[in-house]
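Have a look below at one chain only, the form predicted on its own, in structure tokens format.
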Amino acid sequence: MKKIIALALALVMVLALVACGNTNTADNKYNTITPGVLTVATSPDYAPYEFYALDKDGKATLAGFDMALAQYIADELGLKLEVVPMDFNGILGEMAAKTADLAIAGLSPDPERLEAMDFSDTYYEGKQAFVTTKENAAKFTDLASTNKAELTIAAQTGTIQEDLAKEFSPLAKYVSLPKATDIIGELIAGTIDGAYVEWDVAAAYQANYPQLTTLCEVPYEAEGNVIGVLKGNTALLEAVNTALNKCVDSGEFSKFVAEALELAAGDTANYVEGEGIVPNA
């Protein structure tokens, strides 16, 4: 009798463990770092992709079409969205260390980045620009005129714009800056002559800073923007692609872009490590 009772208790314990295991699997079927949560690394200084928009009361809200897309994907996957702001250059390390599920920050599918993350399908075709101030515009006639030793040219650290600066302006003095807002600030202050910036980002800043101007489009053969996905997480990658393509095909993503461009033309703020959210000048 005791053996029967012991066997029955053992069976109950096994069933309980199996049930518990099934629950955990169900709760985390996408193998996210934190069960039930989609952790997204981004660099919110890149309007209209990701930035802080200020309302009439000065309250900052994380905005941009990348952030709207992140929320859409989280909703489709039934996960809570957690956004982790950082400098763009830190995103690669974050993904390599496997401390974030996704990187959504206007990423181009650079082969070097593939070592730290997997890539989603393409969701946006961006262009590249060379930006200067109207005051400095007379120094330039075309892209070739940016390649002079007396010029100081900048781009954001860790971006493909750095590669473009080294390709098209190798003779110029190069300055690497951690944020797009840093680049705009240096341009306006006159400490740099020009910069390589993503086209829509340049347009967004020109809406707020009329002293800026785009010299020309910069040739670039990238496939467009992708989402970085935790390396080796096949289940998450498949789910992200399904949600991503649904968003694009339904026309929702086009709405996100239009809304982001409108917000980017208004008051914005910047995330500064150690200081938090700081309104842009």
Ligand code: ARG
The other form holds:
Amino acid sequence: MKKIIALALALVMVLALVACGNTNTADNKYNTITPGVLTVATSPDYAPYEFYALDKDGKATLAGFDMALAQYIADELGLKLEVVPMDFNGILGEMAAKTADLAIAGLSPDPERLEAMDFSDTYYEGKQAFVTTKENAAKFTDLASTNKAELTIAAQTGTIQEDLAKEFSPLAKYVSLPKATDIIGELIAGTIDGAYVEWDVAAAYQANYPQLTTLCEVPYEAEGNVIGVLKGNTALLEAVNTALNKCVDSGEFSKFVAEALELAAGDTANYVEGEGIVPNA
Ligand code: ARG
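Follow the form predicted on its own with the form predicted together with ligand ARG, if you could.
Let's see the whole complex now, leading with the same chain.
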């Protein structure tokens, strides 16, 4: 009898262990940094990708099609979404340090970044632009005309647009700015002559600041936007690709883009160091 009890007890313990093991894997089947949570790094200075939209009471919320996509993926994976806003350059560091599961920030699949992260499939066809103001437009005729020593040209720190500035305007004085919204501010203030930014970002800010104008498209090889996935987390990469393709193929993503464009044309805000979230003029 004793033997049977001992056996039964042992069996209960084994079953309990197996159950425990199962719950643990089920809890974190995508190996996210925090079980049950999808930690997403972004740089919300980038309408219509990610930005702060103001509602009618002046309350700022993170908006943009990247943010809608982040929520969609989190829901598909059954995870709670946690978005961590930071400057773009910080995202690259964060991914290299493996402190975020995903980078969703209008990221270009620059092969140099593959050391720090894996890339999802492409979810958006972004292209590059050279932006200036209507006031400065007479200084330029084409992309080649941006390459002059008397010009001051900017791009966002850590972005592929910095490479474009060095490639197409090497003679110009180069200014590296931490936020894309800093670039818009400097352009309007007249402290810089032009800047390299993503095409749709240029268009979105032009909707709010009619002083801005796009000179031309800028050729760039690693086209389109991808999601950066924590290096080596193949379970997460596969799940992200499945969710992302479902989102795009079902037409849901097109709706996110339309919504983001509409919000970006309305009141937006910007994070200012030391001041917090401040409405844009
Ligand atoms: N596509 C460019 C890159 O990957 C710029 C991205 C900037 N993103 C942002 N949210 N500010 O380098």
